[in-house]
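Encoded as structure tokens, the following chain is the form predicted alone, with no partner shown.
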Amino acid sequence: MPDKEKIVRVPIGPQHPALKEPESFMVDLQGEKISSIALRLGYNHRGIEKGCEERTYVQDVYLIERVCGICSHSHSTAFVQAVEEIAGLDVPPRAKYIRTLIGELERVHSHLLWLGVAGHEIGFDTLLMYTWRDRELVMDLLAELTGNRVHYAMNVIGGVKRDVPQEQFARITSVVDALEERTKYYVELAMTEETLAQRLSGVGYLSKEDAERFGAVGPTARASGVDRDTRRDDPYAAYGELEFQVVTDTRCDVFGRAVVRLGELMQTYSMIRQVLKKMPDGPTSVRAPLKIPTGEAVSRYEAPRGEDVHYVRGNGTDKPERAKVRAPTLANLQSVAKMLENGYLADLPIVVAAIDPCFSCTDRMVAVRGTSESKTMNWEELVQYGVRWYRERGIDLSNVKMRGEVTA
């Protein structure tokens, strides 16, 4: 164990130049090396889940998009898929293809954004300028297709709001062709630029075993050799009809995470071309009831940062009884402490950035009213509190197996 007298505690955040959103990292240092790190959530809580319970399903589609500006289509698609399952709606094939098209364009703009931020965090601001310039192409295209550069508002319960006419296919293809050529350059740069490889290699190491143990998702997990992608493993929208490879890497470090994202960009360009080629004719939506039947559903979606999970429970009214979001950053944050173990303080910004965090997606808060003093709950206490809360409202969870073998 390190000599406690030599340990220096350094708070990073919740406001810090390396953090684009408020988050707190309490770092214990022995010299320049990190001996331990504690993460604290809760600085960005906005109450969106509770807000969904107080609004109609139609209103919730737009609210859910505001969970994240980068993954807005990811969240809204995951949400409407859950609602459509409860309502028993059969979404038209053309709507599924359009959802896939917008989702993959969103992946391009997200990965290019990440590549620029990664360059910025290590002082490679030329890469930031290049990638963000290229990102403008896809964001302008999204604005042409949907009317918005960020919150696209394409999804409705039962399909999509707008069609993508045939005359726009050529424009989409030209943008994809241009971005593909630019991405080839970035792939070459990553593989041949010695200073970039040396700065990122061996930094933020996360073994395959640890990635699976901590529940890492998306490029973070795939860069540690975990061959998992919801688009292939549990197909939704049009992914079951597309051919693509799940990109993995075994470097297990920040450099591997960059390689995976660049490889995913090349796969995405191929998928977009397939979508345009296979786009079926027909309607873009079906009529959905205002009141959704009683029932519950879990929807999985492979967002740019990883698997996004939405849970929705209906009670026969026009408002959901419960809406729950498990964003990919929440899954990946558990791995950050392991990645930084015995690492250097100077590596913290790029290691955190390597999971492409979205803290506004992640932050949750539990408030227990009626007590005279504040209390921090551990997992088992939180589960038991939830069991009691639902039991008082007539919901029996005694047959549900909880994490940690906690039962009702």
The other form holds:
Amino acid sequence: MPDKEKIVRVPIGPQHPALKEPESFMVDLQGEKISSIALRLGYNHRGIEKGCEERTYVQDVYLIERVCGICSHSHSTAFVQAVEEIAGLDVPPRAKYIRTLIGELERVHSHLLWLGVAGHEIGFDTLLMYTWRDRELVMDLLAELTGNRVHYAMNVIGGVKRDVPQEQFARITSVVDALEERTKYYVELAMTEETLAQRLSGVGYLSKEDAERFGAVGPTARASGVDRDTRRDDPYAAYGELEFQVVTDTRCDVFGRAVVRLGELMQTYSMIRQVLKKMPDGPTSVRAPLKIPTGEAVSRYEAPRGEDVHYVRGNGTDKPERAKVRAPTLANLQSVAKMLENGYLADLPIVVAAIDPCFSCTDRMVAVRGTSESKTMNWEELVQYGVRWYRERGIDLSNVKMRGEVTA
Amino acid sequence: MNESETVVQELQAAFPFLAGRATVQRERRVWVDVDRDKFAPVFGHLAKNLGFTNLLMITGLDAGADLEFIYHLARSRGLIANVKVRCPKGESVETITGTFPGGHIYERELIDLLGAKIDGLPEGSRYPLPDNWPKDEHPLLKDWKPREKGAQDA
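Shown: the form predicted alone; wanted: the form predicted together with its partner chain:
So here's everything in the complex, that chain up top.
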């Protein structure tokens, strides 16, 4: 029985306790050890579900894509799949393969991002520099294929917006080859670098029973030996036609979560090659009605962090009666309190980061839409545009020096 | 017979009142429509005896005079059972945290966004609305509209 007088309560957050994302932890400490923890969430609530009810299905695809900056394709795919099921649309096979391709490339960029963050949280910033350098390869590839590094806007109700032509396959293969080589190096590093194993082993322990009881998902659950992956269990897009293994681990700690993600990266490279090899010819979308009939559907998607679950109910109009989103972090945060109990305060950032909580990271623009027609701006034009935009709203930035020494 | 049909048959064998109210939508999707007073035994049977050990989420809807709750349960190999229950606005449903301790967050969401009343839910901070959000405003109710930009608090 802990002596109540010796307990110190430390508030951590809501300003980024582990990542640049708000979340509040009220931690009770006994010495260096955490005796209990209380979570407060909701700082990022933006009312997207209500927003969906007030917009058309076509607009909702864009809104839903912005649930997350990293798993943007995951959320929009889960949403359009549900709408397509209600509308009885038969999505062409090529569109399903393209969705799978973008989904797996998204997983590569997300897992590499996580590996870097994990390195950073334990003071191994070299790993951060290496993995984020590599991540640029896949980000640039995504920009080439879709027009943007994140928020690819590939999905439309009934298929995908853009084709991925044969000419781009060689480029995709070369990026996948390069990334596979580098991932092999990280796998070797994880298995042989003793400081890494010692720092992460036994940290943030979550037993298989607790993972199941608290509904953990994705790599967090699989690293606790829960053999669950929506891509295999409830196949969508082209996953039913691909061969892959669900990577699990029985270490139940942060090290296990790293091993699972590295293993998944290797599986993903193989899946991307299979997609390119098997991609069928044909149309990339079918025409979808603007008004979606009455009906309801539940759609699941194995996002990089775990399972996305979407529920949509149609009422015969062009706006949904209800759109409900369950992102994987919400499911995983239930387990975090358990992982941290009896752990050390110094482990808190890496334990929280190990579930890979989700945050937005869109800070680069490829093209900016002008007032009448879309056009690409260079940096200087963009600054001018910004100065003008603010001046029209009564804020004068003309005396502020910006990069490029622009004074308007 | 596929797995979904087996689940429906097992449910109807255990609860004859579910005849015609437990249906297969498609492969791996089962829907169960149950009255509020029969919800606990049906839900418990799915979770404890039929292997639906994974609570995916709870969807809440404003259905006019009632609130409608859909409990999405999954079991291994991708099968989902969606259990629907209706509850008149202002009345309460039992918590499911006895079976799924992680489910409290989904129930708090129903309370904040729809004004649901959940019996037996352990104490805890609200989710997802801020602490100073008015207690009687529930944004997912159909008659709730956001205030005009710049409008003063009442």
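Just so we're on the same page, rigid core means the largest C-alpha set that superposes within 1.5 Å between forms. Since the structure is predicted, the reported quantities are computational estimates derived from the model, not experimental observations. Positions refer to the first chain, counted from 1.
Pro11 is not among the residues whose C-alpha shifts by 2 Å or more between these two forms once the rigid core is aligned; its shift stays under 2 Å. Comparison between these two forms places the CA of Val387 50.5 angstrom away from its other position, after core fitting.
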